[in-house]
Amino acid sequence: MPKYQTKLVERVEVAEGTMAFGFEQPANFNFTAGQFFTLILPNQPYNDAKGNRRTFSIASPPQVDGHLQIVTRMTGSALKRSLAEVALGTPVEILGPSGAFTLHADTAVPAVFIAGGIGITPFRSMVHDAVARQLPHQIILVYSNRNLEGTAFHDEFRQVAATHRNFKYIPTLTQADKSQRRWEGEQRYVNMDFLREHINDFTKPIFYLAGPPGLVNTIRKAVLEAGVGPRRIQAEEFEGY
């Protein structure tokens, strides 16, 4: 797998308790939209049993030139806590790109998305490349979180949604009790009655799951008594992060 060198270039908080960190992409870097990476950062100021190298989906798309961001919830591992505090501009590696966890070709079938969590960052990538491309693709977005303050993306995808008819976004709040903003959505579990409640034809779509191990587990069951067959299922657990 081919190893990079380059550098942190961006730090913000998108969400309560989750960071973006940007690097400069290096030449020849060139990735799908829905792959993911391996980040090694050298000589890190915090060190534990995990090391010093974890691997991240690109939350942004190929269109973004020069540029590469991940997301991630700031769990207090050593290798986060060191990118939260070492000063921009500090070098990296990156091995990669890697996964097949992207929008299948067939314009003629529809894709439906659902990410729990931090399990929303390669589909950030690949609704703005489909945005970017234009592809003619149905896309549907479900996307689960506790509260408002913790969904990242949020107000993006409304945007995104407002703007771009082949693109249907269908967010839920299990604990929007919690929230300090009101919210007035869907406030249940994703489970059969959910999604049979939006999504009209289960026959057709191919099915994009991504998050917890335990919410993908739960979703995928949920996605097979509906009907769907495992061919048309795909999963990425977001495991240990």
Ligand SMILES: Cc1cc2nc3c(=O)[nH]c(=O)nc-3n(C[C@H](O)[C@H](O)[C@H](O)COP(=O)(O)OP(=O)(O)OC[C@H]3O[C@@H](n4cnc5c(N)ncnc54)[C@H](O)[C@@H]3O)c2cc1C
The other form holds:
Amino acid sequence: MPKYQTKLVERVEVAEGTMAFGFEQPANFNFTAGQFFTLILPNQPYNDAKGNRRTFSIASPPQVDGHLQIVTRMTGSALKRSLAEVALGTPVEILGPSGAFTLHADTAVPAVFIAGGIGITPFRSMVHDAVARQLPHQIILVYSNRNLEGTAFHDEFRQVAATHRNFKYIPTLTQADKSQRRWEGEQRYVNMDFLREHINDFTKPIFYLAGPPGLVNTIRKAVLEAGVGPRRIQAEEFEGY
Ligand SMILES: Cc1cc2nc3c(=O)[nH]c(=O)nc-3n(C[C@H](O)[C@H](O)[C@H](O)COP(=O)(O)OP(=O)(O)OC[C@H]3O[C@@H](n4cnc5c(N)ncnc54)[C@H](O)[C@@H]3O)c2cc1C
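The form predicted in complex with the named molecule is what I need now, so please give it after the form predicted on its own.
Everything in the complex follows now, all chains and molecules, and the chain you saw is the first one.
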């Protein structure tokens, strides 16, 4: 696995308890939307038994030249506390890119992306990549969170849906009553009924699922129950959550 030296150049809160970190894209580091890398923070100021490396999906699309962004829930682990505090310009190492969680080539086959919480990261890259390359795939994004404050990139996806006929955005908030902002959209968990109501045809799309393993497994069960064969399901489990 190739190892690259780079540095932290951006740090911004993108939702409640959720930070984006940006890194200079090393020369010759080329990736496909949906892939991930392993981040190593040498000499981190905080330490715990879990160490100084983690795997993160790349949340920015390849068209953002010179910049790689990751997005994560701030759980309080030593690595994440360190990332939140070290100076911009701090050197980091990245190993990758890796992974085959990428959009299929056949543009006649629709894609259904289902993200549980922070599982949105590969899809953010894939949606912006599809827009930038004017790919004709039909894409439906189902995005489940507890509340609106914790829903990263909600306004961004609404905007893409408003301007691109091929992209449909279906957010659901399972604890909408705990949102400060008013919510009149979906509030159900992503189960078989939810999917049958929002997706007309289950025979054609490829289903892509991403997020913490517990969530991905629950959603996978619902997709299978809705009648989708396992060969049309791709999953990226964020092991470690
Ligand atoms: C393909 C892939 C893509 C991912 N993409 C993202 C993403 O885009 N955003 C995101 O937030 N997360 C992502 N993750 C998960 C990410 O790698 C972290 O596991 C997660 O963010 C939790 O990290 P933490 O520091 O908050 O949790 P912690 O629980 O503090 O740390 C989790 C890590 O520590 C290890 N660990 C746990 N307990 C111990 C122990 N007792 N001793 C030693 N090691 C231990 C785990 O194996 C794991 O590597 C991804 C994971 C994978 C596999």
